[in-house]
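Only one chain comes next, encoded as structure tokens, the form predicted on its own.
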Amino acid sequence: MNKLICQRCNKEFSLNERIWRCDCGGLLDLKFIPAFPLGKIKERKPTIWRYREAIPIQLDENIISFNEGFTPLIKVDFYGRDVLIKQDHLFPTGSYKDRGASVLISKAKELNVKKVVEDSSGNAGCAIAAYSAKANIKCDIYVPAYASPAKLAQVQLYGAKLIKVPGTREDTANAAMVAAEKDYYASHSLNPFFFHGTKTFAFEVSEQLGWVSPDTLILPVGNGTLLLGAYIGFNELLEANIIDKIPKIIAVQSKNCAPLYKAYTKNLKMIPKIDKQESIAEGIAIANPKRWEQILQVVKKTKGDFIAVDESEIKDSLKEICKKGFYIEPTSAATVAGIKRYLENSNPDEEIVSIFTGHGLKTTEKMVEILREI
């Protein structure tokens, strides 16, 4: 049976209810039985919706899509080692968040939602705004006052209402949650339907490798929307007997904001309060990720690890990868720095997959600042 289940009290809800958390305040997970008709999938258009039977939307008429997905998986040389990179910076709004937005806004349409709210440091807000525009759903996006101007312009030009919130990223999330008391919360970190869009990353990687699993994934983590989605996707493929293992997951954080890294490496029972510092990797600078416990469990279960990279490593990695012809945003460069660090002690025969999460054009002002330092 397909259903929503509360992590805290185990209460169950129908997928047709307009909820994003339980009455008790607990987070919801989506329990869904997917199907993978490989013959049909092979014949369909190269989008995330080729995996139609594995995505929890009931009617095709509710699908909101820009034909996103099936981004290239290419070999990139890192000091003589090939790493497979998923080019999700090539999505319609410039980031992998389109995966989650397509599924979540499709579900909002299916629920006959007229208005959504979301909080974001940039990329998720852009994605939710774009797909809401196509669905003709009103959209309010709450952003930190310090967010990148290029991303804020993108949100506004899609027609969404932009609400700038002074203070921290957490202050922005709190403001959005107040608004969500009356409007549907299209949250990329709390609404479980978003993760059933980002899980298509796993489906695509597996298919592009010939329906097998790589040995290792190296992924950025802030709120965990990609990491948790990837785990859900590979786990569904495993349970369907399509692959025979789930990849080891290596999670990358910025040292200036690394609560998950600290909790994991120090074996803490709770997420620690940290002295958050500004980071050019703003997309993963989350001091209090709501699904922290799930993220830690997934990394541990896959026998993975956390890597924290500093600002100089991120900047150096950005400069180096741009010189290879890839124009990615600094948050993506943090992942590149994590790749370089991981390769120092990796197995030479290990098949590694990573990702470019966002396009450099989305953070032009930061790119110009970095260019001045060269």
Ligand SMILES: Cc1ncc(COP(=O)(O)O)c(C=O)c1O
Second form
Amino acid sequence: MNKLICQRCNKEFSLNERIWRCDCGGLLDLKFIPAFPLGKIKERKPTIWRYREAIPIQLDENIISFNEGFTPLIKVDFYGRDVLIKQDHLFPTGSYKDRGASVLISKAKELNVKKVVEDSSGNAGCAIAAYSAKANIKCDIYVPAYASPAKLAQVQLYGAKLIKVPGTREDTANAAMVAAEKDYYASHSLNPFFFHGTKTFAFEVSEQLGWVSPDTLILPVGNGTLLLGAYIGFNELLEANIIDKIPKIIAVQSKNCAPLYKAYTKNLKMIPKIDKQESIAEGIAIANPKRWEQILQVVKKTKGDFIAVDESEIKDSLKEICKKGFYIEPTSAATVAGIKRYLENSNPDEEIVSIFTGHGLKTTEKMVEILREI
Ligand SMILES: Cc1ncc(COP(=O)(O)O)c(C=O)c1O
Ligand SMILES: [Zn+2]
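Next up, the form predicted in complex with this ligand. The previous block was the form predicted on its own.
Now the complete complex, all chains and molecules, led by this one.
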């Protein structure tokens, strides 16, 4: 049966309840039995919704979509080695977050929600704002007062209301949670429907490879919406006997803000409190990822690893990848730095898939600064 289930106390809820966490405070996962009619899928439009029977939305009329997805998976040469890169910077709002937003806002429509709230300092806010605009749902985006201006302009131009919160990223999340007592919390990091959108990354990669899994995935991680979504997707394909393995997951963090890397490599029982420093990879600079335990478990289960890259590696990687004709934002260049590091010790026959998560045009101010340093 399809249901929401609490990670802490196992209490179950119907998919039709307007909740994002359990009464006990525990986070929710969504248990769902998908179907993959491969013949039909092949004939459908190249969007995330070609996997219709694997997405937990009941009625087609509630789907909010810009025909997003099925992004190209292309070979990129890194020092004589081919790595397959999913071009998710080409999504309608400029990042892979549209995968999650399309499904989550479709669910909000299905629940007859009139207003959503979300907290974000960047791409997730843009995606939730755009899909809410299409759905005619009011949208408030809570942001830290220090957030970068270009993405905030995008949020506002979509018609969302911007609420600037003084203090830390944590203070912003708390302000959104208070608002969420009244309105629907369309949180990318907490609401389980978002992850059942990001999981389409796995379906697309697998289909593009002929319904097989690559050996290794190299993914950026902050709150884990992509990493956990990718795991859910590959796991659903495995359980449906479509693929025979889940790829090893290599998770990339920015050294300036790397709580998950520290917990994993030092085998800590808790996520460490860290002194967060600014990072040019703003999207993954998350000091307190709420689903930390789940992320560590997934990486361990797949026999993967964490890599932490420093600011100069990120900038160098950005310059190098731009010289190959790809314009991606600095957060995505952290993944490129992670690929470079991983290749130093990898098996030459390994099939590796990675991703460009966000478009460079979203961070023009930062790109200009990097250019000045050349
Ligand atoms: C461009 C980009 N890449 C990667 C990430 C990391 O995603 P997550 O926090 O879901 O792990 C983000 C998150 O905002 C992002 O904006
Ligand atoms: Zn509970």
